[in-house]
Every structure is written in C-alpha cells, then in structure tokens.
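Take a look at this single chain, the form predicted alone, given in structure tokens.
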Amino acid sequence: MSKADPKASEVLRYDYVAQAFHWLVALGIVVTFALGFFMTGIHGISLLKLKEYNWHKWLGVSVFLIALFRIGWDLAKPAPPLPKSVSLVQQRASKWMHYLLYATTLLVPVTGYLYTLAAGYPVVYFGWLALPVFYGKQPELIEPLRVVHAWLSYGMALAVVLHSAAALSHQFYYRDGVLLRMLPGRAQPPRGTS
C-alpha cells in the first residue's frame, strides 16, 4: 500500500481571525446559556439576580455582535474545503448545521432583546451605552417572547452539542483532521494518512 501524498492530505485550517471569532462565539454561548439557566433559578428579586440579568443581556449583545462579524468574515473568506474523506452526506449536514448555528446565534439575542424591551427594561450595554428602544412596555408580548427566547436557546444548545459531537467524532473516530481546521497551528496530514 503506497503512502498518501502529504500535500493532498494536508488539513486546510481556517485563518486565525475566523478561529478567534469561532471560539469567542462558542465561549460566549456557553457562558451566556449557563448564566441564563442559573439566573432563572434564583427566586424573588435580589441584587444578585439583577446583576446576573444585566450580565446575561450584555453577553447576549456581545455574542450577537461577534456572530455578525464572524458571518461577515465567512462571506469574505469562505471556509477551507473539507478533507476528501468526508462524505457528501456529512458535508451537507455540516453546511446545514452551520446555517442553524448562525441563525440561532442571531435569533436568540434578538428575541432576548425584544423580550427585555417588552418587559420595560431598556438595555444599557455594560452600563454606559443605551441601546435603541423600539417600543415601550408591552405586557402582552412578554410571555410569548420569553417562550420563543427560551426554546430558541435550548435549540441552540442542542445544535452546539451536536456540532461538538460531530467535530469530536471526526477527530477520534474518523481521524480525518476536521477538528484541526479550527485549531491554531500549521497544516498537517490527518493521522493514518502518511
């Protein structure tokens, strides 16, 4: 059996800007989701709960902004091609998973923002930048927006888990170097190809 051509089997990585955006969004999603889960479990009104809600909102806005930059960067510099070993079905699944992640990464903060406005609480980003108020308190919108925001958040969490599981399966089961595309370092062949 002949050795694979090292150049043909190199892992083509995302550039450092795309990697930075990816990991910032990922960290932001995990922290914001955990904070949201924690703060909704605090009963009554307290200073801690108000602080948690503010940080949740600020992080949500930050994730939204970083995700916008990430999408813009991806449009300007498309993703490197997947290794040839990745099947057509997996490639399509990856494409649609990325669409789902992008959509939820934008929709979750938007619905949270609209929910906050409906509850009558304008968002002042990190306590110094007042964000636009599109409408005043809307009691009839509070519960529907809360439910949509919550379900989109759970959907996003599920998508993140599936995306992570797929990346790990490519790393440890298929051993095709897909996970390495989003990690810093120079291009290198996947295990077992040389």
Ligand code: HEM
Given for the second form:
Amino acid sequence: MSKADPKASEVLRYDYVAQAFHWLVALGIVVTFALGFFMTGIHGISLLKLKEYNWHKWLGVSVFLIALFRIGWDLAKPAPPLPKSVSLVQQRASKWMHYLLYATTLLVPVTGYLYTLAAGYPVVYFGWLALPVFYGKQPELIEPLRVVHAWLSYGMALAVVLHSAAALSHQFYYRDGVLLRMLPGRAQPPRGTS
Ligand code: HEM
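For comparison with the form predicted alone, would you give the structure of this protein in the form predicted in complex with ligand HEM?
Okay, now the whole complex, with that chain kicking things off.
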C-alpha cells in the first residue's frame, strides 16, 4: 500500500498495469453492453444474431476474467490517495461507486453465464475452450436469470454513466487532476496550486 502523502500540488497516478486493466474493462463493458442491447432486438434467427450472441458471451467472460485480475491487482497495490482538494463526501461516494462497479462487473457476466447454462447452451470460449457446465438445462431458471442479467446490466450502465460524469466533472469543473490519475503521463499540478 502506498503510504505517500500527496502534496496538494501533485497528482498521484495509478500504475500502468492498473490503468491498462481499467481501460480494458471499460472498453469491454461498453462493447459487450452494446452487443447485448442490439442482439436482443434482432427478430427471428439469423447467422448474424448467432454470431453476436457468441461474441457477447466471449467478451462478457473476458470482462469477468480481466475484472478478477484488476481486483487482485487493486488489493495488492491499492489506489493512490486522492488529492486533498477532494471533499470527504466525494471520497466516500467514490469509494462506494467503486464497490458497486466491481460488484456489477462480476455479477453481470456470472448471471449471463448461469442464464446461458440454464437455457441449455454450454459456452465454448472463442470457439476453442469449453467452459465448465455446472448444470444441464433448467427451464424454470431461464426467465428469472434472464431478467436478473438484464436488470443488473442496466444498473451497471447507469453506474458507469455516473462514474464517467464524476470523472469528467473533476477534469472540467473542479480541475483537480483526478481524471489524470487514470491516464498515462507525468504528474501535473491541478489549477491554482502551482
Ligand atoms: C460485462 C458483461 C456483460 C454485459 C454488460 C452484458 C449485458 C447484456 C445486455 C445489456 C443484454 C440485453 C438485455 C435485454 O435488454 O434483454 C444482455 C443479454 C444477454 N446476455 Fe449479457 N452481458 C454481459 C455478459 C454476458 C455473459 C458472460 C453471458 C454468457 C456467457 C451473457 C449472456 C447473455 C445472453 C444469452 C443474453 C440474451 C438474453 C435474451 O435472449 O433475452 N452476457 N447482456
């Protein structure tokens, strides 16, 4: 854990590994969510629809795996402290938002996976690695798991929007360098402190 006390004039960044995991998970969530949204709107059965379902599942599993690494890395190397200009309320809100994002990043793929198994379809990761099948077709679980997966994904999307809005507000309104913590480069002093 970094014990460094940040000077008010300095932005302490996440390390490059944490940054890479963060942006990979972010990209994965956006693409997987968009695929999920559009594929379920396609009527009937078509090759394109089947392909989209497969890619949705493969990318969703990838998001889950990268998120596990991300959480492991965060536990080993906790986030650097926020600038002192960030209020206690904002710090608490940010902490709880991170917990919510981590929880949904794991739960959304898990419920999608369990739903797929309940519908009787094993997942073959990128067409070459058969993933574990914990149970066979479970008709009574299909609809509840589908609904839970859909609602958790929409809840996650809302959390992602709020999280992004907060990050942008720090960059363009508070101008305190919080967004820079997740971007590569040298530390830069926030406005009014240099
Ligand atoms: C970050 C990961 C994921 C996100 C953001 C996500 C998001 C979504 C969204 C938004 C939908 C459309 C919900 C609706 O309006 O009905 C959906 C549907 C679906 N998801 Fe996911 N999902 C993820 C991971 C997974 C995984 C890992 C699997 C399975 C291995 C999966 C399987 C499915 C299936 C089969 C559907 C179609 C449900 C239906 O036919 O109505 N998802 N997902």
